[in-house]
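Single chain ahead, by itself, as structure tokens, in the form predicted on its own.
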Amino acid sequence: MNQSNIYEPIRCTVDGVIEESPAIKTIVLIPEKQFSFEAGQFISMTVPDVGEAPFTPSSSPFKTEKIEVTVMKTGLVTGAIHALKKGDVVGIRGPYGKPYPLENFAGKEVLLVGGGVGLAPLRSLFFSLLHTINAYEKITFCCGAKTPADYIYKNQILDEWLRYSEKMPVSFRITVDKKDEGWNFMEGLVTTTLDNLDIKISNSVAVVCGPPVMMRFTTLKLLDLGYSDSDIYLSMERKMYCAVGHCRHCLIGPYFVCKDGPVFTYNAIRNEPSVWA
């Protein structure tokens, strides 16, 4: 925690707001005080006079002058977010939760498997994963989304991330559920580009993303491919409102999503009849 207030947000300025698909924006924000988190933890981020709401960081943990948050419009809240501008003042509090293990990663392949703003803690984890890419036998990253249009991040992997590809173990799978005529690569469900993987199953970590319903249908087919449950690793999204553990509004069974999660193995959650709620 990066202030002894738990509750008390760090001014941050917008310093850019990124249009990514109709209804995706990346907010790029500079706090005025210095803050760090780790892959799959979250923040509270506050729109002064609205409301606050958890996000996940989608820039890299080892840039700390500014945090990028990839936010979805779904309500009153995300909707002021996507109104803001170059210069307006939010807050931000945390970060809250714990991240992705990555040395339980180490030596192994590690398949990531995002669907739409899914890919946010994704993007967090591949370039954390960059950092270090001496620790891994080899990275995966199946991308899905509905349409070419909803595809976030999308110029950021044609015109860099694939080019990974020719200097480091690292490889790419996209696809959309409905293409059109500019589209060259896969068509489908994500659950597709699981398909004929040249992986090691024996010697890797699945971590998937995305809605409930992809996530739920990915994991399925990564036990059918042969994934132990405790080699999978879920990044869960519930209504996270105080981040500390009081609400109890973020509660899967007896866990807690802002303190036990949001990075649970399926293992751990998978006998909660919540789980996919």
Second form
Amino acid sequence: MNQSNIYEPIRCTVDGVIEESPAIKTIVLIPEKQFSFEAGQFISMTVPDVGEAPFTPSSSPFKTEKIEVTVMKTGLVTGAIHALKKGDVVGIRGPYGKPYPLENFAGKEVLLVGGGVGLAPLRSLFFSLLHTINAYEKITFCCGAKTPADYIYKNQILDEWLRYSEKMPVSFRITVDKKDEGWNFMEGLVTTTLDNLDIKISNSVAVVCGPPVMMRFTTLKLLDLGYSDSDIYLSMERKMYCAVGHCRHCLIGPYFVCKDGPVFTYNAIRNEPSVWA
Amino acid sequence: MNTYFIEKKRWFDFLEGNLDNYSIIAPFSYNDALIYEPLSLMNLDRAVFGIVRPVQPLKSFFFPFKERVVPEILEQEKQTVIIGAANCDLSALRILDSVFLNQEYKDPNYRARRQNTTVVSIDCANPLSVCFCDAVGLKPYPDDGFDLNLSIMENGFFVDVGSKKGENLISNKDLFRPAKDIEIEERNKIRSRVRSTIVSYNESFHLPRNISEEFPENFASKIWEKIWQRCVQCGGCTSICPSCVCFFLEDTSNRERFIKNKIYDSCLLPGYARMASGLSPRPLLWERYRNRFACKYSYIVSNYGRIGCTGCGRCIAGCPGKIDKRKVLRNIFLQKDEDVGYESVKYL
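Would you generate the structure of this protein in the form predicted in complex with the partner chain, following the form predicted on its own above?
Zooming out: every chain and molecule, the one shown earlier first.
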């Protein structure tokens, strides 16, 4: 971070808006200055005169000229992000937080479990894993959404990623809570994709991202399956302002989500109050 | 450390002589309370030195209630001298330094103000009934952390020099003379007398010798669910706390430039940690109330290696629910759910 003012955002032009689902859009940004990140790190995005909120980029860390951010419309800032059009100006600061510890995944069977908009950081991680695919034993990617219409990155997953399994140790389990006609994959909560996994649990790490209730039940299921607390990696979400460890809004117990996270092992936070808020 | 003596009359001459070079802030007495005000020729003789800590926390000069952070405030203000903080507030300033300065990310305004300000602390001479610095391991006088420290004696002041900035402020030594050992002994007697007073104010609370070490064990206690009732979640205690640092960022940017303001926030307010989805890690008041204590006596200790409470007692004196924090702590440590309120305290 070579800026002298830690709160000064970098101006970005909106290059495009992709409608992923009725509630989720991916915004493509072109930063005015060189900007790079590692998978799992987040940015703080300013919509002028509205506010600022943290998001983990969903694009590949190896593509730096354009950064993609996938956002679900939930509140004030995300509402304003959904109203953005090509050519609009926003600000970003960062990257903040610790990236996914890929070094801890080496030689392991990596299980990714994502639900809804929680697939966003996992997409970025997936690109990173593909980049060094030989370092891992294999990758199992479990994806969930409420309905087929709610699936983000659907075309990319179904048209491109599924084919990767032909030439790489990559497999997918794709489910929706409730299917419709024409859905050829699983039906059931994302936790059902964890039944009958073809994974040697003792040599595996699980990476989970999704809404709190999904993370909670996925973690409980993973523990049932025999994953140890320290092999379950959770993307935690909290109210955040400064993103640099000053304002204390994002604390889980004594841990800053912005600085010590946003990815924590379950082992690190399991005894803190209100983990699953 | 060098210690000098200056006669009372000469101290006021010294201040007058520096009014042109520095913006000087000093305590003034209003209704028995000390309030910081800018010093001028008009009010110089009414400044009060050496009773107790002022009502305003020292932090308000370095981390004000609301300030613009983008773009940062660049105007070089006149060098400032703040006189009157007690050791409780100096201690709090170290926490603020840990948060805003001694990190990978440094707060631009805070850094500028710290560099630009000389802090002159004063030995606490007349502690309030709400004071409990001794219970959090502090003394009513500082050993370090100041630029200059004053000890008030009958005819004048001892001046301890704690930094280069302090040395610079009294570079003209005509008005000062080195303190004698026998005089220092007299000061030490006064200091231990004040300390005993604070100890005597707090004996009835039976607080453990090391609150922060004992605290985590009591964190999961069911007592928390019973002892918050007096809290009206006004956020007053966090605003006047010398070591509370929570703030939020307000965005008033326009198409041409980014503008952000930094404004105090309070972990007791329901919206503090509530996310856009409506979910909050602490939806209930007792959870937020517990969090304030956990932050002070446990999380800040984990984060910065020092206890987050300085025993200044402002949160007790200023509480509209009349909560005596020491009674809350007593209940926690003794696992009781007795009333934590008080009838009246001497405010000052």
